[in-house]
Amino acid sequence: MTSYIDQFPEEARLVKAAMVSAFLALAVGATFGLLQVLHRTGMVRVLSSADYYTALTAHGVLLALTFTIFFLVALFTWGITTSLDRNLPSMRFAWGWYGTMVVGALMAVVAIFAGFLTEPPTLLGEELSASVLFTFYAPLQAHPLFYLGLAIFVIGTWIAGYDWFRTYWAWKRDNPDERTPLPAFMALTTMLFWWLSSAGVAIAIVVFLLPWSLGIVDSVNPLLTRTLFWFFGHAVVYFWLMPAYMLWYILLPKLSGGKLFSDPLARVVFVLFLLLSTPTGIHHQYMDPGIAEGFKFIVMVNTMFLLLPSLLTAFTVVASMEHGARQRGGTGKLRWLGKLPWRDPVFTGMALSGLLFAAAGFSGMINAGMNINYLVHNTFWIVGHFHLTVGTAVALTFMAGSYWFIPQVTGKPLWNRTAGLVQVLLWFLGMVFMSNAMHRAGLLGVPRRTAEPQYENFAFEGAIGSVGELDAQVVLGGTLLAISTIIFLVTIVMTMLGDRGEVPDNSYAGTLSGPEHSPAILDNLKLWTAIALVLIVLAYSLPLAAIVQRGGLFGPGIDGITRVLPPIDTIGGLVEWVVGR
């Protein structure tokens, strides 16, 4: 059998480096997650309550951005090269965008970690810290290094996308009449979507937050920066999910022993994500008084349409798994489930992540509905929801997928399949306990984003159970997740330290219904991108105009520029001005 490292040795090194970066972020971010669980419940308090928010920022940035996106660029590099059977045009260029991402991530992390110091160092005349949480919009302010690092990290991902597109363009010149292979189609569609959706946070950082933190502008319009963040902030959920969907579509059917039920349906799903995911961010702002209720209603309707690609995915993937099970001899309406390879940690982890994602879909409908959202807004319910999405559907899929990809990029067989199976089961159980308790606590009104959810002379009372029982579930779930993370990291490290041996063939699932059964217009990414742009303009132009008209770009009655730069005609003059800050 031919592994990925045998076919693409240079690219395999890049994929491995990106995955190792993701795993390092996972290790540190998960540690902070356990500390938060123990602190909030009052079990063990290692951190001060002030440092809790720095830990919360590190947890969110390291897991929701760094871990997920480093794994994504590794996966899409594999998908582009494998499905097109083509090397990247320049490995020097490819290592360049990876290095850009690493530098940006390190800059942001340094700014965050400096906040743990009793006396944080000073840089550019400002104390180095960034306790602004994952949702880093105003009025919370971080050090410029944090914003600059995030901007550089995002730019690195943009360059990576360009690298994949130019690989595709070279392939297309040689194969003008061929349909785009499914993994490449998924990677390219996701990057088009990312370029559109990340523009909002790029503008928020470069135009408003970075100049504000540098003192170039005196203030910002908080509602404007918040809206620009959520332009990206909800869409990024699908940037995490789309690579997980890709693995469900191209690996689960293969591992089940069958074929993908429908290639055309998979393409439709990714086109729908490109069209619908960005014009929905305002549903995170139902409680914001500065946005008209009519706009919020329109966004609610748009958000409900996003159920369609998820339902299509559930149908297609389960049908593919059933086909594989029946190929293995499965019979009956449900007995075929017993023929699936449940002892394979790759299959089991992905299948269980999909199961919990279905539960996340139900809680997501509550979040998306305007009137019901008022009940759970800013409560622990929201935390439970996104731990089922990014914390399970994405993270568990990526971890399970790593048991297939690390052997591919190293040529070394998985160290211990039993350890891998125990790990994915522990993650599943831990998340069931923790997210269940978080959802229930949210219905009681227990707040999120706070180190001290307990109040004097007030007690949260539930119809079933108690706050003590909910806290115990959260601690149990968080502890299981921490143990699962340790087992995962040990399994990956031992695999990488092992000897070369037989690994699965570097291939992905065939199809029962291939691209030839769908209209060629599905591959017209220019058309779908243009429609996506129109939908974004329709969803955001009037709300943004109203926000600016009411509150200005930098706040009511403020023109923004408060620091006039001196005449700078040399590099030395520029350095002198910066040091003088």
Second form
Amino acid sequence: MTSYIDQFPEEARLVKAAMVSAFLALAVGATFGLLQVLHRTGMVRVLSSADYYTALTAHGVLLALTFTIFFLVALFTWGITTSLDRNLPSMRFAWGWYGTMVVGALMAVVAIFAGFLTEPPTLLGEELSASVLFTFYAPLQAHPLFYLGLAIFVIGTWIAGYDWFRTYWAWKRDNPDERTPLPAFMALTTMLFWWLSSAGVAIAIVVFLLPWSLGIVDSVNPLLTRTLFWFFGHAVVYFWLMPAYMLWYILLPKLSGGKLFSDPLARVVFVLFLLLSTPTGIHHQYMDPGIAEGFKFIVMVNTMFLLLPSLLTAFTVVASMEHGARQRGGTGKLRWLGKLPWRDPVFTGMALSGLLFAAAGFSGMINAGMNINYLVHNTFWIVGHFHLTVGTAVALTFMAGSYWFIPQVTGKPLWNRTAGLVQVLLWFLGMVFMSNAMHRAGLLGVPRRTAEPQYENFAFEGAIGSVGELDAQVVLGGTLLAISTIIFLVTIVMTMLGDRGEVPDNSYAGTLSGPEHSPAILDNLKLWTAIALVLIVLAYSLPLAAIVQRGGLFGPGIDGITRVLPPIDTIGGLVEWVVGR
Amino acid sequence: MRIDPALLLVVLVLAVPFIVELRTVAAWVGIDLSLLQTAIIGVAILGAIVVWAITGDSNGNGPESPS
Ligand code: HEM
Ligand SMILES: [Cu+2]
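Can you now output the form predicted in complex with its partner chain? The one shown was the form predicted on its own.
First the chain shown before, then all remaining chains and molecules of the complex.
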């Protein structure tokens, strides 16, 4: 048996490059995380408060978009090629989409970082800056380079998806009667809802925000661009999460020494995410005026349904781990837990991520409830919540997974298992401290997204412990997280600098109940995509129509469109002239 | 060792969230713990776990066989 680099040397280079890009984003982004923690609490202030949004934009864009998505394309490329046992059709094409993503990310990053300069350079007649946070809500406006960069980055991922699909189609032609292997099925369903949902943000950027930042139109309808952002914004959280789920389903059971409990259940889960990821986005807008309560209610119901696939996942993954532990001789109701491979950072990191994800599920249900959402909206609670989801369930799973993947794509054994183990434990510990204090501060009303969370003549009352103690807890957590990030990066670099040697085989978990038990209809991607489309139309057509009717496409009245109309008139005149002849 | 050293570390970090929230639970029943008191109780709990782990033997579910 062999490692990935022996089987797919060319693809291994691409996977490695994408992972390294992800780690670079993590290194820079995490630095800002620590700065933010120290700044907000007033412990150490490196930046001026005026630059806080610039830092926070860098943190959000680098971690939530760049780190996560580069890792995703690496993982899915591995999953498609390994599970179909087939090369990508053209490496040149594959490097093309990777390059597109790199160029897009760099454009956005340059625009953001220019914001730190006292005299930013001008480009296209405008000063470079993009301190608009990763949600880029209008009326905050960034330099066109930022929007263009994001659009190009997203287009890179679309082409990557096409590359995986055509690999799959070619495989299907050669194996018409075989079931789609599970990792490929997961990658493809994830990609389908990514296309559907990112179309929303692409429209927001290309049709509205970019022309607006270029001065082609005078205004936009902020509620419309916001709604289009969240059309994509909830699906993107599943875009981060699905690679983590994939690792929990196909790697964790194997590391535990057993098999995946149920392949059909795993397929059902991914189909449910394809169906429900997008028609739920309005749950981020419960507080937005201008969207009727009834629409918000429908979206809340959809959101509650989304708990189902996550509960199914918890069940299947834990059952698989128990099966593995019993294969290793574990006994008793709970004593089998002792037989799991806790010394292995890959296993322990993923298991701890899963545990914190369960905690995040509870705070997530509170966010999702329309009425209690009003209590926590825009407070530090929300930041606590998503550092458990994307900041741990996703990020820690990716880091732990890297301890398995970097040896696969380099052929070099992991530098130091104990360092890896300490790293994942520190991340867990740091996140427990930080996110617990964030949640509790949020309940007191401490706001998020501000450099100065203390208002004049107003003091937040701590219910249990003081605000000062909560601050100290956030700083303690943030510091442990920063140390953990450093250990992670050192471990990866040392591994990559090491010599080639013995590494685990490139394989993933078998199944107890295999694809032969899952109804063939589960593999009918056309059907599920069609249903997903219908659900999106049901959830979004009326709210979008109402938003446009009330606030206009480009803002109230048709002011915004005045600069678009003359060129259209010119074309119209031309057409008349041609027809008239 | 009753459990594998790696598992002991895991158990210790898993105990931390419970220690942190101990204060909230205590407040519900009318006991207001100071930060220092919470920390001392926390250290005592972690210490007790360590003592439990290093005394006694594994009864077959202990340290994983070296792999
Ligand atoms: C090194 C560890 C980290 C620390 C200390 C940290 C700290 C913070 C803090 C304090 C904020 C809130 C600032 C505010 O609202 O004023 C924040 C926001 C955020 N963090 Fe982190 N973080 C870390 C890691 C991560 C990771 C790994 C991710 C995702 C993969 C992430 C994603 C985000 C996002 C998306 C925001 C919201 C940005 C916004 O409001 O626009 N963070 N982080
Ligand atoms: Cu959401």
